[in-house]
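Read the single chain below, which is given as structure tokens and is the form predicted alone.
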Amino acid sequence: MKIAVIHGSTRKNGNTEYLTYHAVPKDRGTHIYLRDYNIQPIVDERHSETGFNEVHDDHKKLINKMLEHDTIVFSTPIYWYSMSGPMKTFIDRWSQILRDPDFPHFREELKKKKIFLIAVGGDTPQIKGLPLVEQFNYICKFYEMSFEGYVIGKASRPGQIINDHKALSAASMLIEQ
């Protein structure tokens, strides 16, 4: 099985990325960080006539990573009862990768992926993070990918994930490897 984790949290170091290390440890699997690299917002051209305009930045090398492995974590703090924003910027030009002529299999590779979800919030995040685990839940939907799991961790402050028993066990076990 080869993992891919796409890192969306902004802080190096942070709860989420020490609660996904317990799912996929650093060794083990590719651990892509989104703040490393340059992904442009969407500019949303699928309606006109051109289509969309090329984008110099890191998307089409990520995507590429991304499609090398069958199995993905989408590894994110709850921001407001979603997504990071890097990670949301990185998911919404999977549109324009839908009509690039470079990734004509992009749908058929992504169908054959396996997906997980790891995501640390504060206030409550086991109901409040729902919302992001149904976004994810209809994005896996739209492309046919199966959603296998997730796991939502609490911690408000830096370091207090070490506290969430139940979250860093249930993330050891998310991936059977």
Given for the second form:
Protein chains: 4
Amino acid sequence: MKIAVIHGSTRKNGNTEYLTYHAVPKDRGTHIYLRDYNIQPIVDERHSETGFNEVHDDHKKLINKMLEHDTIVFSTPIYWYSMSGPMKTFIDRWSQILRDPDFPHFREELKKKKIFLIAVGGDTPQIKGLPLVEQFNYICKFYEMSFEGYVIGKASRPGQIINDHKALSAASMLIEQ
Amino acid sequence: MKIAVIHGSTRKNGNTEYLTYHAVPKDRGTHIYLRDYNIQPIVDERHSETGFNEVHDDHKKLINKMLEHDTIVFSTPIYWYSMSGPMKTFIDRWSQILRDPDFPHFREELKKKKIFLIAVGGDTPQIKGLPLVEQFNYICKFYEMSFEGYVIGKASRPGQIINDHKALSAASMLIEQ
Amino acid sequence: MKIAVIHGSTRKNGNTEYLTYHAVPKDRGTHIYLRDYNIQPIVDERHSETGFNEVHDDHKKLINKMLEHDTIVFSTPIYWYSMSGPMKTFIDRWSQILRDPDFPHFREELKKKKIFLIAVGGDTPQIKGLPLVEQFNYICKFYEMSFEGYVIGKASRPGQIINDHKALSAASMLIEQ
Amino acid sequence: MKIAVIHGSTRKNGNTEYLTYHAVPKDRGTHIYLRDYNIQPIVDERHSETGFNEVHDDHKKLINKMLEHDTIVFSTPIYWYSMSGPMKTFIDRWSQILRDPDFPHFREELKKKKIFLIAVGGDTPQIKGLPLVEQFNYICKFYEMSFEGYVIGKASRPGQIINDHKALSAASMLIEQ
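Got the form predicted alone; could you also share the form predicted together with a further copy of the same chain?
Following is the full complex, with the preceding chain placed first.
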């Protein structure tokens, strides 16, 4: 199994990362930190005559990297009850990839992927994180990816995640191999 | 009643805008199109020693504009079962505003606001748009804003929204005055 | 179009009924009031050696009646953020119908049905009624029924629904014919 | 800590019970099996002149029993994407208890309770069980009870729950003491 982890946090060594390493240790899998890359927001040109304009940033490189793996873990702090802005921007741009001649098999390749979600929030995340889980489920349904599981952790201040024993335990069991 | 509409669409004159003008006509209220402004993604520095770095973009200007109104309509196409990236980025940055000495009364002012949501999607939005509604509800709860109502429209290709008679009718009744 | 309305309210002439008659007038369609029938709770015997015991109540009669129609409207007050107990009991027993030799084509017949939901609650039903909507969606998905739309009304005291102009308007547009 | 478990399953020794005993062993706490009691459906008479009619069944006895404990675990198989009919009926009748002079402090007493939920379903319960979780959350909010956690297990045929290692592990950690 080849695992890629897409980290959506904008803060280094935060609670979400800590929890995620319980599922996929640092020295296992490919860890991609979106904050280290330049990803431009989508401009919806699906319906313009000339189609999408080429964007000069790191998005395609990251998509290629992601597609090399069969298991993809999305790891995001819960910002305002959804994924972080950088992760949303990363996924929004998939609409462009779907129409990019450089990625003729994007859908077919995603169909084979196993998806996991790890999210951490401070405000009753076990409940208020559920819309985020449902969104990921709908994204997976759209691409016919297999949504294999999720873990939601509770933490707000730096380091606080170590108190969420249940989430840490669940993370360590998340990806059965 | 002073109404501000925050438009999250990246496409001009799209379905979401069309539906939104049924709730708030172009010549009523203040229409803010996020795509016309420069808004940088949040960098979470809540826990860094020096706090948030000043960001030189249009975010503060838009927040000030928004706060001048008592009713705020969020209008967004449904991108991947949530709000558009630009709107997410706009809201993510509220975390910084909360700690900005230029906005000492941000929470208190938001408490008085009435919030409406208008969203348009192509993939069974009446169901798959519900996590987005729940997210807005949690955002409103956090700031103790009054979430007064929402309309979900169905459209994908340009102009298609004119066929969603139910949504158009609901939009025209959304904000009772 | 032949419409059956399944009324789940235990109170006669309540708010939910009033709203429902805006979608399907009393003299249109077949109105079934579950409170007028004897329906026993399910006893899960899917896995017992002898299978389900015959139950002597009105359930089969109502299922037969329901199946004669191509459009089915479920109308329920929101009791504790879900459908009423009588409606839940009515639907729970479908598990038994699925294994009843008297109904060899139950699934195939349901596949052709169009489903609508009308629900009325007193406690912010536009938000807290959404899990109920999602449940109905999953039920429809299971049987491959087409979930065509829903209306949520707000009312608590008798007669209060007349103030929910938006819901009344939406109900009158619910079933386009 | 005094724990009561309300079992909603209609089948003895089923998957839900098995999972629940990992959270609260048989010889710990008070286990109440709703299937062993007579509980009549609610008849909504909140608005009738004479109020609710006295119902001669076991409901009050069970409410009294429940109130003797400070921690209450609701354990239910997922029937049609919600709690079982018997559990729904048990909770629906709380509307009557709220107006019963025999229970003048029902709300005040519930406010002190800690609530847990254990649910087992066969059809992607980690996703399709979420509306049930949200419903319990809203019930807890209504009574200002503390919703402390939930576990969702996957099983359909008898005994299958033993394969859901994650749920069994989560159940054994559910109630920290």
